[in-house]
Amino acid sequence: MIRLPAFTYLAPSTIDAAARLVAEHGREAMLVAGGTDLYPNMKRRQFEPKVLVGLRGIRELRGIRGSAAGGVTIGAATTLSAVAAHRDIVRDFPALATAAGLVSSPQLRNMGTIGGNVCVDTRCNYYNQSYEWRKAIGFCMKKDGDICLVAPGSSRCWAVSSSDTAPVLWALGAKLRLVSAEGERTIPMAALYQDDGIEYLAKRPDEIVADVQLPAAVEGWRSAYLKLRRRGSFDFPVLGVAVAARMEGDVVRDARIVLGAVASQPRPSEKAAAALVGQRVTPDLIAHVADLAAGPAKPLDNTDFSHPYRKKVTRVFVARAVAAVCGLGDSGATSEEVA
C-alpha cells in the first residue's frame, strides 16, 4: 500500500483566510479542495507539501448562482456531480454538464471540484507512476529529473492538460475569479494556461480559484463536448473536443473549438473555428472544418492509444461534435465507434 506522506491540515472557514494561510506558509503550502487527484500525487511523491489548506469548509466557494440572462456563478468548490446535474448548465450550456459529468467516475465526481479540475495536474506516461518506478527509469524533468523522457533532446516538458471542464470553459468564454492576500483580479480562462508540462497555470501559487464566471446564454448560442478515452468511467481525456456555435437558422455566426489533451494546455483551433462563421453547414464544409481542427493537434507518444491514431480521432471527433451542434448529427462517440 502507497501511503501518505506527513502534513498539516488547515480548515479555514473563510476565502481571506485561506488566502493568508497559503502566503503564511509559501512553497510548502498547497491548496485541497476534493483532493481527487492531489492526494495519490502525494502518494507518489509527485507532490510533496508540508501544509495543506483545505477549502471544503469555505462555503462562499460552494454553489451555483445567477441566471442564464445574467450569467452563472460556479463557486469553485462546488463538486463536478453538482455542476452536471444542475438544471440550468444542463439546458444552458450543456457541454460544460457532459464534460463535469464524464470526468473519472460517479463516486470521484461527488467529491471532484470543478476549481480542481480547472486546475489538474498534465499527465504523462513517465511521470504517472510510482516513485519506485520512476526512479528506477531515472526520473523525469517534470519531477526529481532533468530530462523529458517524451523528447530526450526538448529543453522543456510535454506532459498533456488533462481537464475535461478546461476546454469547454473556453469554448463558453467563461471568467475566473482568483483572490490571493493581495487582493483579488478575473481573467478569461484562456489566459490561465501556459503551454509547458510544468508551468501549465499563468496563476500565482498563492491564488486561489474562487469561482467560475459564466457569460449570459445569449439565444442561438449551442455547445457541445466529446470524450476519447479507453475505458467508459474513470480515464483522463486522451483527446477532449469543445465546440460552441451561435446559429442563426442554419447560418453559424459565432464559433469556438478547443481540444484538450493534446497540449499541455487546451488548444483553440481558430482557423477551424473561423472557417465556419458566415456559412451554412453542410458535411463538406464540416470535413474541411475537421482538418483544419486537427493541425493544433500535435499528440506525443506521452498518454493511452498510438499519437497517429490519437491525430486520425481529432478529426473524428470534431466532425461529429460541430455536425452536433449545428444540428446535423448526434454528439455521441466513444472510442470503440473510431478504433
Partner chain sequence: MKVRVALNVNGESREALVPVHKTLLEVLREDLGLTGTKHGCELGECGTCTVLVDGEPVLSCLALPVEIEGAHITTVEGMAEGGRLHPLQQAFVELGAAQCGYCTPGILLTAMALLAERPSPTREEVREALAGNLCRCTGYTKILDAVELAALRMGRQEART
Given for the second form:
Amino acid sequence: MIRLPAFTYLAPSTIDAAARLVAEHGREAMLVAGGTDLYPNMKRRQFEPKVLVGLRGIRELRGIRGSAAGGVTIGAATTLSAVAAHRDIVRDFPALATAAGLVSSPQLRNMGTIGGNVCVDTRCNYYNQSYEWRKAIGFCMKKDGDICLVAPGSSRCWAVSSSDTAPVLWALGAKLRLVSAEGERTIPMAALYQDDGIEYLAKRPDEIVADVQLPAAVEGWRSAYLKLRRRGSFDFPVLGVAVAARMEGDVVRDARIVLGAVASQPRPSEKAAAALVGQRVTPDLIAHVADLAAGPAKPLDNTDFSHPYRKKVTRVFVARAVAAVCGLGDSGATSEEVA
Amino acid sequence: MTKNAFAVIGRPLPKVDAWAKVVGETKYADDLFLPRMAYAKLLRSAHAHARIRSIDTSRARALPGVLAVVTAADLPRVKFGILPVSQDEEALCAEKVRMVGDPVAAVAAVDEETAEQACRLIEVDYEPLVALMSIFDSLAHPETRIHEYGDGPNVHKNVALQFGDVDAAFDAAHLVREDVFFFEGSNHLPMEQHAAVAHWASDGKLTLWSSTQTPHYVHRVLAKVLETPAAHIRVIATPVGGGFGGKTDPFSHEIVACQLSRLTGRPVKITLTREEVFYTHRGRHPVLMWIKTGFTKQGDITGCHLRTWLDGGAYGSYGVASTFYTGVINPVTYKIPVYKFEGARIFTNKPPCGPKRGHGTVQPRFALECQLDKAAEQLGLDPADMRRRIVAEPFTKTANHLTVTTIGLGECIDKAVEASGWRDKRARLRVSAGPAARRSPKKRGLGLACSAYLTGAGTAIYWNDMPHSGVLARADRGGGVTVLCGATDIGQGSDSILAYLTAEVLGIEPKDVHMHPADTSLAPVDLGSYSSRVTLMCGMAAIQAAERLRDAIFAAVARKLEVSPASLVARERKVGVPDDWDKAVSFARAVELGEALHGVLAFPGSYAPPKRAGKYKGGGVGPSPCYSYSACVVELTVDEDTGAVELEHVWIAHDIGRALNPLLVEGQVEGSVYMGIGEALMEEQVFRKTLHKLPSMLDYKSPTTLETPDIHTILVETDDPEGPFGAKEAGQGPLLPVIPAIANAIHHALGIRIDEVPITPDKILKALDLKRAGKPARVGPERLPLLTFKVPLVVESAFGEPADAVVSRPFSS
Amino acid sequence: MKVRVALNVNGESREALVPVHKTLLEVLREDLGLTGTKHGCELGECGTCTVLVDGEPVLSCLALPVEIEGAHITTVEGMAEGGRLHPLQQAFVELGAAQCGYCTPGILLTAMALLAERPSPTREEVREALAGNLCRCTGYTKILDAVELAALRMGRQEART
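Compare with the form predicted alone: the form predicted in complex with the partner chain:
Expanding to the full complex; the earlier chain stays at the top.
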C-alpha cells in the first residue's frame, strides 16, 4: 500500500484563521481541500509538507450563492459534483457544469473542489510518478532535480496545466477572490496563472482562493467545453477547449477561446476569438478560426497521446466548439463533451 | 443424456462464493492479519541492466523498527523459473539486475512505512551495463548478453517447424498475401495487487498464503529455492482478486516473505504496490509477425507460413511455451493443409512477459484474421462466408498433428452473423456513405473475426506421469460432501463448477458441497488455474471422485433396499429406485449406510489428458483434450476527424461444448471481450528510456463502463466427448476474435488498415492522411528483425487424418 | 503524531488512535478490522476503495479520518441489514456480477448511492455512475444488469409499502 508521509493537520473553521495559519507556517504548510490532487502527489513524495491546513471545515468556503442576474459566486471548497449539478450553473454557464462534470471520476468529483481544480498541480508524465521511478530516470526540475526531461535544453519546466474548469472560467470572464492574512483581493482568472510548469500560479503561496465569481449572465452568451482524453472517466484533459461567445442573431458580438492542457497555464487564443467578432459564422470562418487557435499550441511529449496528435485535434475541437456555440449545429461533438 | 435430464448442470445458479464476495467476507491475501505480523518491502533496481558491485544494508538494519534485512547473500544461491528449461530467476538478484524493478534486497519491519523507509537506506553500488530495450537492440548487440543461456546471444528460444511443402502450396494459390503485424504488450492489471503472507512456525514448518493461480508450482519452487523439504511447506492459495495469467509464476516476493519469516520468527506480509505489479508483469508479449498465406479463388487456404518475434523481457517465465503458442494453435481453426512456423523469443531489459489470457495465441490470431479480411476483400468474398467455408473439420488432425474433436465454429459464425444483422448492415453501411453520411465525421463499420483456443494444455509444465488434476470427495454423515482440489478460484468460478458437478452426480444441492481453497496440505495436486484447464481437468476428476462415492453409497443402499445398485438413482437429496421412490432413503442416511458398509467414504478422482502429443520435437505444445471456438462481430463508429473509436455493439458466439452454468460462461465471455477491447484500443505496456512509461492505473488505460459497449453473448453447445458433461473452456478463447474484429470494422468504416495494436486515434488519423495522399492506407510495422531462424524440422502434414481415439486417457477407470 | 478519531461506521461509533496521516482506507482495514474495503492503487485511480460518506461515494484512499469525523460512513459490511442482503447484493449474487469480487464492494456502494438518489436509473445513468469503478473481470455487463434488477425490485418494494 502506498501511504502518506507524516504531517500535522490543522483544521481552522474560518477562512481568516486558515490564512493566519498559512502565514504562520510559511513554506512548511500546504492547503488541502478535497485532497484528490494533493494526497496522490504526497503519496508519491512530490510534496512532503510538515503542516496541512485543511479547508473542509470552513463553512464560508462551501456553497453556491447569488443569482444569474447579479452574478454567481462559488465557494472554493464546493465540490465539483455540486458545481456540475447546480441548476443555475447548468442553465447559465453550461460549459462550466460540463467541465466540472468531466473531471476524473464521480467519486473524485464528490471530494474534489472547484478551488482545487483551479489550482490543480501541473502534470507531466516524467513528474507524476513514484519517488523510485523519478529517481531511476533522473529527477526533474519540478521535483528534486535540475533539468527538464521533456525538453532537456530548456531552462524552464513544461509540465501541463491540467484543469478542466480553469479554461472555462477564463473564457467566461470569472474572477477569483484571494484571501491572505494581509487582506483580500479579487483578480481575473488570467491573473492567477503564469506559463511555468513549477510556478504556474501567480498568486502568493499564502493566499487562499476563497471563491470563484461568475459574471452576471448576459443575454446571448453561450459557452462550450470540449475535452480530449483517452477514456470517459478518470483521465485528465490532454486538451481542453473552452469557447464562450455572445451572439446577436447569427452574428458574433463577443468571443473568447481558451485552450487547456496545451501549456503550463490555460492559453487564450485572442486572435482566433477576434476573428469571430462581428462575423456571421460560416464553415470557412470556423476553419480559419480553428487554424488561428491551434497554430500557437505547442503540446510536448509529456502527456497521454502523441503530441502531434494533440495538435491535430486542437484544430478539430476548436472548430467543433465554435460551431456548437455559434449555432452551426452538431458537427460530431458529443453531448457529453459539449455544453 | 439430454439437457433436461440434469438437475444442476445448465442452470444459471449463483456461484458458491458469491455471498461472501458481496458482503465483504472473502479474505484475499492482503486481508490476512496475523498476530505479531511483520511487513516487508522489496528494494528494486533503478537500473535496467547493471552489475551489482556491493550492497550496504547497515543503515537500514540500524533503523528502529526494522526486524530483518535480506539480500541474495542471505538466501541459498538457487535459481528458479516456472519452466524447467528456463531456471533463470533469483528471489533477490545476486550479481546482476536485468530490468528496472528487479528485486535486490528486502526489509521486514514492524510496519510497512518503516520497511519502505529502510529500503531507501540500503545502498547498492551498481556498474551500469548497456540496456537493451527492444528486439532490434538485443539482436544488434550480441556482445551484451542479458543471459548466458538460450538459443543464441539474447535469443531465448528459436523454433522452426514445417508440416508439408508450403512453397508448393503458394505456387498452387490464386492469391498469395504477405502481411506484417505488430501486437503491443499489455499487463493483466488484476484489481488485486499481488500479496503473500508467510509464517515459518516454530516447529520448522512453513505456511504461505498467496494470491497465486498455481499453488502447486509455488510449493515446488519454495522447496527448491529455500532448500527446505517440500513436506514441510504448505501453500494456501487465497481467493485471487483477478489473475488473467499474472499470478501464474512463482514470484520473488513469495520467496522473500518466507525467508524473512524464517529470520524474524514472525508472520511476514508483503503486498505489492500497483507499480510493482507492472514490474512483476508476465503479461502479453509484444510480438512482431510476418504471415504469408495462399488462397484459392474461392477462399480456401492452400498453405500458411508464419514468423513471430517475441519481445520476452528480462526472464524466461513461460516464454518457451509462449513462443510455441504463437504458432501451433492457429491450424485448429480453419483448414490449413500445409503449415510452416518459425518463432523466436528475444530477451530485453524489461519486465518479463508471460501468459496473459489467450497466452501467445492472441497476437497471431490478430494477424491471421486481419489478413483473411484483406484476402476476402481482394477475392470479392464476404468475410463471413469465406470463413464459414474454410472452418476446420471436426474429429480430424491438423497439419501439425493436433487432434480436434467437436467444432462449433460454423454455427458460431452463423449465429453471430444473424444476431448482428451482418448481411444487411454490411451492405447498408457501405451504401450509406452517401451525402448525409458524408456530412458527419462519424463513420460506421462492422467487422468479424473468429478464433479457437485450447481447453487445457495436454502436457504438464514438468514432465511426469501423474494426474494433472486430483479431487478428493468426502461424504459426511450429515449428507454434506467436502470437495478438496488444488485448483484456485480466481473469480472464474472453479469452486462453483466443482460443487455443481459433484452435486449433479450425487443428486444433492451445490450448497451441500463444501469447497475449500487450494491448499497443498489438504488437497490433491491440481496444476493450477491457467490454460483454461480447470473446468475440464478438475471437472473430470471431480466427476470421477463423485461417481466413486456414489457407487459406494449405491452398493450400501442397494443392500438395504434389496435392489440392484444399477437400479438406483440419486436425486433430490435422496437415493432410491425411480419406480419405487417412496422407499428412497435420504442422502444423509445413504451416507451412513455407506460408511457402515465401507468405512470412511472418501474417494479420489484423477485426470490426465489424452496422450496425443505429436511425434516430433515440440509436439508437446498445442495438444489439448478439445478446443473452444468463437466468432465475433463488432459494430463501431470512427470519428474521421479525431480518430476516436466508439464501440456500439459486440456480438459473440462461443462454442462452449456445454454450458455447465450459462451465467458463468457468459461472465467469462463478457470479461474476455472486455479485455480484448482494452488491448485493441488502449492498453499498452510501453517504455520510456529504460523505464515503464505508465506504471499506474491512471496512465495505463483500462476501459471503464463508458468505453465498454453492450456485449451480446450467444452460446453454442457441441457436447464434446472429452469434456465434463460435454463442456469446453470459456475463459480465454472469446478474447481472441474481438481484437481483429475491431480492426476489421475500422477498415469497413474508413477503408484503412491499422496492422498493429493498440489501434489508437493517432494511428487512424495517420492512415487517413496516407489515404488522402493516395498512398496505401495502412499503418503498421515497417521493418522486421534480422534473425536467422533454425533450419525447420520438417514433418509430414497430418491434415485431414482422422482424429486419434477420443475419450482414451490415463486414470479414466 | 497520533490522534484519536471517532468515526461512525455502519451505524456504530468506533474510535481509533491513529497517526493523522493514515487514510480512511488504512484505518478501516488495519485498525477497525473492516477488510471488506479493498484497494487497487491507493491513488484515486481505480475506485476499488469506494465507501459512502454521508451517502456519497468517496475514495477512502484519499480521505483522512480527521476530515470526516462525525460523518456517517458506510462500508460493504454495513449494506446488509439484520442478516438480509441489500437488494443490490442479492442481484449481484443472482446474476453473477461478482467474479473475482475484488471491485465488488466499491461498485455495490457506488450503486447504492445511485439508487438512493435515482431509484430507476437508465442504463446510461448506471454507466455514468459506475464510471469511476474499474472492473477487469466482468466487462461490466452483468454489473449493469444487476443494478437494473435491484432498482426494479426496490421500486416494487417501495410500491408495496
